[in-house]
Amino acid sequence: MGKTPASMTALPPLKKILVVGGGGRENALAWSFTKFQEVEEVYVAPGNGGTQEQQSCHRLNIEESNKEEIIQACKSLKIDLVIVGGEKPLASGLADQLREAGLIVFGPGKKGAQLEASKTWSKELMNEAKIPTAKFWKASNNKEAQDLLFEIDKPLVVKADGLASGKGVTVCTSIQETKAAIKEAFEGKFGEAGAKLVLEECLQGPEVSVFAITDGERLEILPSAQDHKRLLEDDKGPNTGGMGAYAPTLMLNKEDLEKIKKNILLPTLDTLKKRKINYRGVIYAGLILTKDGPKVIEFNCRFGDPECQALMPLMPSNFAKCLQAAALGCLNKVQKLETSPLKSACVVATAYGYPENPRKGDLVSIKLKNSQESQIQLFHSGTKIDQDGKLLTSGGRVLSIVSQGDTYNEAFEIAYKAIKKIDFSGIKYRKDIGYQVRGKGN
């Protein structure tokens, strides 16, 4: 089942799919997967307290690590195609267990998957395809680190070089800044994520992030989007996983997209072949637009969270079909995606203490009387539902509040309206989402 007969001249049926994850960009996969007619049913494990809340989506209780369990219900259920969401099952290996016990997979394997989950692979990577990145340096302790600092003699960039679910990431302004960032690293901040880093040189421009689908040998581009990783306005405060994003962004034109593709997207599909690696799902690069053109700042191997959320209701109803046809290695095999050209704004809500130290269990009261009509979706991230019936939050971000519109101006005018029907102890979301694109007319 896990490859494409080559008489095969259409895609199979599908009508159920699984989505492994938990988040908003679980939540907005299982929604968009729904609009296809052909999609009878929508799993999602272990999902949260909104799964449920959409047409023919179900929530199973199978955690994401939990590989035996996840592959008995594709097999009980019949599921025709499954989406890993997050990046820590991908790197883990789980695409490739799924692969083995004869599933359909949407996302890399383990080897693919260091795409995202190793940060020195990755510049390796980058650096072999020629590929246009910041200049980098590895470090495997303290001392290597301080010293290259001292050679080097400007502010860098810190990076985690293992997972750190989006926060693993210091940007120094000061060679005190980052000698503190190095040291505290090294001491644990990030976990085993932080025992290697990468120092990289600091860059300058808008930050924009690109997604394409491939199925190891074809890319189809979706539209760019632009995420808000500070947690205050401003883009003050911590890293956060994201506060909020919109879709797509007036940075980058129909002609920049068939250069990112020609001169970033492609040679990373090619270096990984070279590497013998067939990588079927998301290649998600981080970019940094410097006036010598885009520059990669880091790569991922799943969609984004929040961007997924704000780029789903652009996606047309054929989009599960497109995933699936990239899972089989036959997007030829699909109609190209027709996205809407409709503006997308999605903001993020948030629960106290969050990034640091979010506090669960508050109960969330929302009060839209139609969260599902067609221009708003609330995507639920962090919420549960006790065993009273009650919506609690249970994680940092609890929701995403999305709204499409004709101009930026009237998708975030409706979201930002939406929000306010929303409440629980401690909410916080920030009020500038889309400033650049906000007030300017777009």
Ligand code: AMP
Second form
Amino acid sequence: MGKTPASMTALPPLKKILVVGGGGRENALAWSFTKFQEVEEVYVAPGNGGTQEQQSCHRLNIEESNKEEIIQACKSLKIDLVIVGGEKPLASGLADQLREAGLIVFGPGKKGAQLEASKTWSKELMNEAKIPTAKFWKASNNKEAQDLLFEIDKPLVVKADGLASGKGVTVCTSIQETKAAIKEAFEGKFGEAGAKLVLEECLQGPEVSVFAITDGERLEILPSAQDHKRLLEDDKGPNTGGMGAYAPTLMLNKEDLEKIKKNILLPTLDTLKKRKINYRGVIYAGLILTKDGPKVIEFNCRFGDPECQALMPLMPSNFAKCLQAAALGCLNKVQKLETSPLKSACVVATAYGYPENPRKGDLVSIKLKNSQESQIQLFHSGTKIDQDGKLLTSGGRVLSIVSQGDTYNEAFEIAYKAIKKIDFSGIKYRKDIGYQVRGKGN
Ligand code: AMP
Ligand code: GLY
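Form predicted on its own already given; the form predicted together with ligand AMP follows:
Up next: the whole complex, starting with the chain shown before.
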């Protein structure tokens, strides 16, 4: 991705950006912003062990929950645009507080973030907007839920209402399992997040992630991506945050994406507007492509991780300007995003014990040149640099190895070759990421 001329628009300058978060997604966003000629510095709070490695990127040692310090840093560093990466700070109202302090922010406020933070709220919005989704029932205690199950008499998907770091969903294959999942949730398995439940009919079909950037009025849709949620090859084992991804997918062509925009994304935005919510950020629709067409299984209020790592190298260099325009409510003032025609592959290397109990503190060795122009990107997630300057694992998902090629085969071949140059005790990764598109001449 080369540098392009500065924007031709009348938007304010975009010299300094702050990204809030410390995962692979934030690392990839920061990397993509440095490609825009106008951008001089990108700060990431709290960032991770990879932040300083990226040209023009700086780590701020401020937790994403520390609103006061984030606001102070924005003021003293004269930040032009803040991007809030994750759902937790968004759901806690960080974007509202930053806006109240006069900052330009990409990311919805607390009300809009309920799209992800409350499954009940989100399902009710989908029903109001007539968005195709799984049938659902709400329950606020065990008896109510078990009575509903008795009436429905089918295995269901049991979802904690609140944020549970991707762990609050059980897809049950029998009534017995559904009963047990309901009971466990009301016994406190997901803490406060499971105080209310959503029970859903189980949908069948492949899953795909669709991302749109919105300024509250208009939408710009990005290439679709496919995540790999299960820990083990052949989609076996427990759910994780995501073991790898690729983009674009072959499951949705241009017309399909247009239909998704018309039937799912625009009605969502209209309904948010009816609720007086000025939503400026990402609408991420997790879809299942059923035989009756795409249905929403969840909305998220931010980019997916690791989908974002696969997507960012496909973005044109004016991507940062597009997010600024969305944050200012004027997406119409920037050129449409011309994304790369390449295929992008992302493989996640995880720590020993992930996802249950990831071990921290293993020494990470990287024998890979991370050049700006190369078709390989190494995005850090759970890494940190200790007092002696050593790079150590510090979380479950440690690194994302991302690569592009003319074909999926080529992209994955480069990524899998590159991952061999990375090592830490207990490293694990799936060898079959992109199996849906590899080896098929695409
Ligand atoms: P969520 O956190 O809502 O994305 O759910 C986690 C995972 O559970 C999804 O990625 C799907 O694989 C699965 N899932 C969620 N809802 C349904 C559903 N209604 N039918 C089938 N699978 C589902
Ligand atoms: N990769 C799934 C997520 O970010 O929720």
